[in-house]
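Take a look at this single chain in structure tokens; it is the form predicted on its own.
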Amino acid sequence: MGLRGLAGLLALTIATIWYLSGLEDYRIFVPGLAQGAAMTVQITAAAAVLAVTAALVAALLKLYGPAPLRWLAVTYIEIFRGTSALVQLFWLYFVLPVFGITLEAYTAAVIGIGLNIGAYGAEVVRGAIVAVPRGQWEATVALNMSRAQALRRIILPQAFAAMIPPWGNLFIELLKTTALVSMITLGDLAFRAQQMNQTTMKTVQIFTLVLLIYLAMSLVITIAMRLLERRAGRGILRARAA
């Protein structure tokens, strides 16, 4: 689908949110809801953060650390890709203070989370560095540059075009996520609703807002993907006009 139509569909959706809020049995469910999506868009953002910077410094310690610190990346990667979202929450919030370290819910939330798809987006990172064609490692050293002169001005900007439409899978694989942090007390958008069921039994009413509203939140985050992919593929097209 493109850009034309994803934002039709945004449009459609947010419009039916916005019905659905007028009728009565609807109307009572959405400020709860909605400052559940706002904790939501707040674990989202803050994670996504995290995951990016920890997907990118494992990918560069993997490819090119020293003995010790590639194995350190080796190993986050495969603990974090081996094992599920919801154990790792789990540790860093009930299990981490039996060790004298005690998280808020929020940090637990963003830390597991964050370096729970950093792990694979490390990966993607390491496999768009790859990808960029060698005769532009050879230029580098033909222009006498270091490797993180290399990686800095030729490399990485080439790979990031490549890693962006996988980073956006990974974002909404992020966002769905989000739902498993109700599991350790947090107020967002899936604990909410499951409060709200719990005691008004108004299940249609109530799944049905959230579905729409992680619908729209996902389709804004691939709306700004593609807005993002498509100003990268310019860049690189004028670079190599140049």
Second form
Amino acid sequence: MGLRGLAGLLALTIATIWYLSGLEDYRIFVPGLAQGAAMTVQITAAAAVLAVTAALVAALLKLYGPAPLRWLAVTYIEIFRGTSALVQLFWLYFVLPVFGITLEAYTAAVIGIGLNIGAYGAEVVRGAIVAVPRGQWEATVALNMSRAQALRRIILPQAFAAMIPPWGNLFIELLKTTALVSMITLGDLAFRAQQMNQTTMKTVQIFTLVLLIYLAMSLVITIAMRLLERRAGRGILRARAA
Amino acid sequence: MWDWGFALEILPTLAKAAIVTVQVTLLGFLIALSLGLALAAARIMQPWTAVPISLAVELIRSTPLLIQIFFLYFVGPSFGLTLDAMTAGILAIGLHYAAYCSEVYRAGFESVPRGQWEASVALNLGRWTTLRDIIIPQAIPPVVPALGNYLVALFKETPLLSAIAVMELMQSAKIIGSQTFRYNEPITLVGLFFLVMSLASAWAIRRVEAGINRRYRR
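Right, the form predicted on its own is done; let's see the coordinates for the form predicted in complex with the partner chain.
So here's everything in the complex, that chain up top.
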């Protein structure tokens, strides 16, 4: 879907949420769902920062790290990509205390989701770095740059543009994964929905609103990433033309 | 901290639940594969369906599976659609991944050169015959690895069904945990099960991919 279509869909979604939340049947759920949505946004943002960091570190270690660190990165990536996000959250929240590390639900949620998406992101970052043409590396050697300099100034900026679209998909995955934190007792959107569903049994109203709110959030992420993609791509096109 | 005796003791219970997990995975994927193909084919055969289908796909892919499971399970009865937890769960997972699979099939269809359609017209084949006998056999093999990746992804999402109390692996681990106050062994074992299965399927997909590349290299 084009940028204009996405913006239209977002406007339509927000208008529908606005209209519904004015109706008698829906109004009582608005404050609770708003609180839940705030929690969802907070976890999404914190986990996204962790995911990007973890992905960069793991990808660089897997590509250029010394052997033991490389193995560590590979193990991290395989474990977090190979098991379910829900199992990982449960493990962090219920099993880790057995080993003497007790995490708050919020911390466990951010760490679990951040590391989970970070493991997928590591492969995205690695793919984007590998896709930078070899000649770029050779040119940095000719210019007497150190490896770290070459990475920071030449390779990563070019890889960055190629990473944006797959990261857009990963951020959507991340947002959707945050719904799992309701199962380790955190009061996010999904949790509030279940709670209010149990007390009021107004299932249709609650879950319709919740689906629309998640849709709006996903669309915001998609549109933001498209704009970022356009910006990053513009610089590269100009560089090629020059 | 880690009790091997306890781990062995709960293993049969977990093994029984693992069968349910595999059942959910296979049935869910069957729905995803067939419905996904139907959606992708509909877009080609009836161009007017493209907009509603892409809208539905976007909706499904933009919202959490957990909420979709709740929606089917809790909202269904208000519309006279009462499903037991297992059916609702399989259906929700199947629908969710049908959205993803339809995009994969679409990419496969688009990779078949237009000339194939034109040649079929020249040979006086009907549109359905063309789709079934000419296009699909060329479109599917290249996308098999991508579909395989979604099979693994689907498999890893089955623990979500524990939220509506389907007795799959995660639910059974949770019940063991709440009965014995030992979460350590059951959840670690569940994690290991998923890890082993995922690594094994990743390996299998690579093998299939290599086989397909060998046979269909153009």
